[in-house]
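In structure tokens, the next block holds one chain alone, the form predicted alone.
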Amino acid sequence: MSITIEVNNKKIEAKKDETILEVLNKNGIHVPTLCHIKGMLPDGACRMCLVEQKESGKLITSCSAKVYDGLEVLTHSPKVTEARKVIVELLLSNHPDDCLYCVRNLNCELQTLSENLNVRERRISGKKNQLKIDRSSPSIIRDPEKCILCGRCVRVCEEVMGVSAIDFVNRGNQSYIGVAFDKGLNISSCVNCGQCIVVCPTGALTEKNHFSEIIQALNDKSKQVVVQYAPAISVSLAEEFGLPIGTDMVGALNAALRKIGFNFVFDTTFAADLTIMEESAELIKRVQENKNLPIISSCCPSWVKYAEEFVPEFLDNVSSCKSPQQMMGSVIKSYFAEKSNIKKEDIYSVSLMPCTAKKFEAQREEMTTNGISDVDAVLTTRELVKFIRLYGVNMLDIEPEVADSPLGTGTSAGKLFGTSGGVAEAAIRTAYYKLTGTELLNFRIPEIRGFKNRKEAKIKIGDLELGVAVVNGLGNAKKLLDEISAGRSDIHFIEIMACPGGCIAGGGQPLNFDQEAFKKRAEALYMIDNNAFVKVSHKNPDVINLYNNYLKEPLGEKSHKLLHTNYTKRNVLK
């Protein structure tokens, strides 16, 4: 039903159900917001919406507050800009003033709330709470001090990963956000996802950085350098260089590495079509033998350590193979290393993921062989951006280039890994051609594309109707596997991944928590592949070359030494 109302003196139309924030951004009308995340209901806790109501002079919480006919409100009025002028100082009177030396400079809502508002001086003050900057965690480093209280990171993690290891802690002014027990993020149930890291607005949440690490082994002439990027990230930085979001910058990014001073550049595009030749015969060995089904992807790390945590019971079903991070920097030290005649000691192996759990999964036991990693250290998309400025490379008038062979070649349906449904989308290609020896007659799957929370489809291959579910969220994920706990038996292959949206929304990547860019780089994903004149793992050069001259089969013994990979049930505090 629609209605009719009064903004800043001006008529507008509104659904009766709407609420006023929701009227307001549908006609462009801006009001700053700290605690909301859209899609999610408001708890007006931040106070930064408020608006004027004209008839009674009220401020009333816009994220909260529903539209009614005839209703009157005013957005920046000379009470209502006060208003949240002060709330930005009473913040800022316990904020840390490091905003030079601060990750987020120049990136922080707070910061650009201050600007926008005209703050110029303190006119609050008093004593600052201290609280102890966690850097436990792999991935993720926690500094309170400069957490606003917000909530958003207790939200997400409680609400779309359905892990909750973060929480308020105390009352009043001493609250605080906190880890069970007060204990540190490596010991909770945090699986590094970073969605937290997205959506907070300061610098309270960060990933850990390993530049110095990098640029140190750079330095150093006794060590070969390599770098892999993954599937996503050539679609995702465009858009921190004013290109259009979604651009492909794979040309430009190839050659920036190399200006940076990496010895060799790999596609992880390529160590995603190993993965799906060893993952789709694991499906097809497992279906052929009902053993351990429903098979359930394992690329994406934050899905794995909540397996491990949360439903151990199903790590039996988990695929045994590695990530294609982890595939990749296990190939990279073992063929390419013997091949290049280069000792595998001698390698520092970099990979450039949208993923903080990356982070995590490169320095987990099972990814390490004689205490040599098969990954040595990892950047997010956001970190990527920062280093290529630190090294002065012009992204915008470059000289595109290659990938190094013979790692570098990948296909299409490799590249659909970066979004969700991309993994079981290219898993389900070559296991339909190795069970019927031809080929989809239509390689898009469009059941399991886009954003819903879960997708299913029933595919016909010959006389089996392989039944699939894609799953973003791990909020979601738990609800299909409680499905199958209970007795459903219709599903043979799951993919599972932690971020919504998959890897074109990792906790690594940009920070703009915007439904519309993480579209759109999912349809340059889709493009790519549209545009592709192989489309199928199984048909990638580099790949058939590894298996005849190295590896020799799926799940042989040298694939399943390298390539492979097992999980057991962790105990962390909860």
Contents of the next structure:
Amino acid sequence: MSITIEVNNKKIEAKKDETILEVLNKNGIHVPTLCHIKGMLPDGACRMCLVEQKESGKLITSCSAKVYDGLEVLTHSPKVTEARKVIVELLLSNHPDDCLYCVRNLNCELQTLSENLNVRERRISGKKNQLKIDRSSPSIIRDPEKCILCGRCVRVCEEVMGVSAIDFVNRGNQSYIGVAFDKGLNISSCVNCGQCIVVCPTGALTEKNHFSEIIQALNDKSKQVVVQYAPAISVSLAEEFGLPIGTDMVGALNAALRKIGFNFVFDTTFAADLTIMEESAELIKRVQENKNLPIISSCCPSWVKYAEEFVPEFLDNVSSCKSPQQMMGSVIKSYFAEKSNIKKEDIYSVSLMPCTAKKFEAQREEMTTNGISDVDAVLTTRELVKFIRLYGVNMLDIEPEVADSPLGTGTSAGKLFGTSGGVAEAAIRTAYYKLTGTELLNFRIPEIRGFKNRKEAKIKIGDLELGVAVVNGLGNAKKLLDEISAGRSDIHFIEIMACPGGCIAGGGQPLNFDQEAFKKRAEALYMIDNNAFVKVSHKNPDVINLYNNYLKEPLGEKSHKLLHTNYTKRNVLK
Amino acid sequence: MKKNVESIFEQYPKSGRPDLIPLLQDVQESYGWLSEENVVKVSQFLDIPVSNIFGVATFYNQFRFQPVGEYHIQVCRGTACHVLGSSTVLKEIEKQIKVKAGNTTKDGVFSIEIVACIGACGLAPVISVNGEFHAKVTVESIKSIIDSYKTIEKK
Ligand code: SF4
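Form predicted alone already given; the form predicted together with its partner chain follows:
Entire complex below, previous chain first.
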């Protein structure tokens, strides 16, 4: 039902049941928020979104108050702006003054708020809380002194991820956000997804940085520095360099990485194709033997850790395939090293990922061979952008180049790994071919594309009706697994991604982007697929060569050694 | 009589979130404090993440995360005591035994707890050591009170 309200003395239409904030946003009226997360229930804790109810002069939180017919509000009256300013000043009174040294300098919501509210002097000062930085996690650093207690990380961790690694501790001005019993994040149930970083308004949550190790390797004459980049990376950079969101920058990226000094530039999409070869073989084998079904994808390291902690009963279902990052790492230090006559000790292997959990994955014990890790350092997309700037590369004025062979070719099937549904689609394309000898019609499975939390499809492959489910957000994954535990048996293949939307919305991606940006990145990937000449992993010429000359066959002895892994139940504080 | 956690759980047959605080109180009453081990058990029993439970438990002053010392000092921070200087009293005690409120000394002899009101406002500022009240304490008298317990301990 439509009603009329008055905002800043102007009548506007609203729908009953909408919150004031929703109506304001729809009408292009900007009210600042801190604790609010679009699409989640309002919290009303930070009071930034206050508006003045004209009649009573009361200040109300627009995020939680619903509109009603005849409501009159002022969004920027002196009373409102003063109240907001005081809130920011109070937050600043307990905040370190080291913006210049902060990772979030120039990209911090607290900075923006104090700038917009014209905070120009310290009117409120007091004793600041002294809290310890938690550097225990391989992926995430928490600096509680920079935290302004908006609680967005806590909510994402609980409501989207179903992990609840962190929560508010203590009360009143002694409050902080932490792990139970003040333990480190490394022994908590944290799955390193980085979604808490994505929602953090300040520098309280950041990824662990490895710039200095990488720079050292780049300057070390005895090292061959090899870099790989994930399928989602090339479509997630453009906006940072002033180009339209979703522009594919793969050519510029290859060139930039060479300029920086990487000796070999490889595309993880190649390894995504390799993953598909192994995973589809595994799927077919399990279907034929009717064993350990449904098979669940293992590309997402947050999901894998979640499974080890929360649903170990499904570990036999998780595909034994390493993730593309790790397959690539392993192939670089075996096949590539042998072929190019480089000792594997002399290779320093870097990967560029839209993900913070990849940092965790790279240092897992299972991902090392004789004490040498397959991947030595991981940078997130955010860090990559900084790295490119550090080396002064102009991404807008650079001649595009192609990646190096033999690990530089990827098909568009592998490229789809970057978005939710992509792994499943690529796997089915290849499984379909292997089972029937013909290609899947149009190569497309539209039912599993898009941004819904859960997508399902039934695909006829000969006599088999293959059930596929795609979920993103670990909370949603848990719901599906509960159904399966309760006896649901029509699903053969499940793709699980921790981040809502998949890797294009990963925890390592540039900040301040919304659903619209994610959609554009996904569209870009599907566009690449539409225009591609080779749309199936089994036709990747370099992958075929790798099997012919080295691995022999999917699930073979060598593949098993290099490309597969195992999982174990983890006891964590949860 | 100390009940183990499992037998405490038996008293909560249809358990759920609302049982959290009473359950924690029972565990604390029986053990004197909330150990990590027991909180994890409560978390599994009620199916509530440990981080949530720690959050709730640290919100209230009544819960402890260290065993109480041999001598458990309760410092009243109620209104009457506050007016008569209980905050300086507390600071002095913390200084004397070298731990903050809520904690226990390394040797396990003393622990401090802040309580809201002991109900002995006439004696303000008042502290209680293992239930024994000390009335109208001052910064000066604290040292001798604490020393007296130290001497018993030595004997
Ligand atoms: S990284 Fe993910 S799982 Fe870990 S604390 Fe942040 S949101 Fe929770």
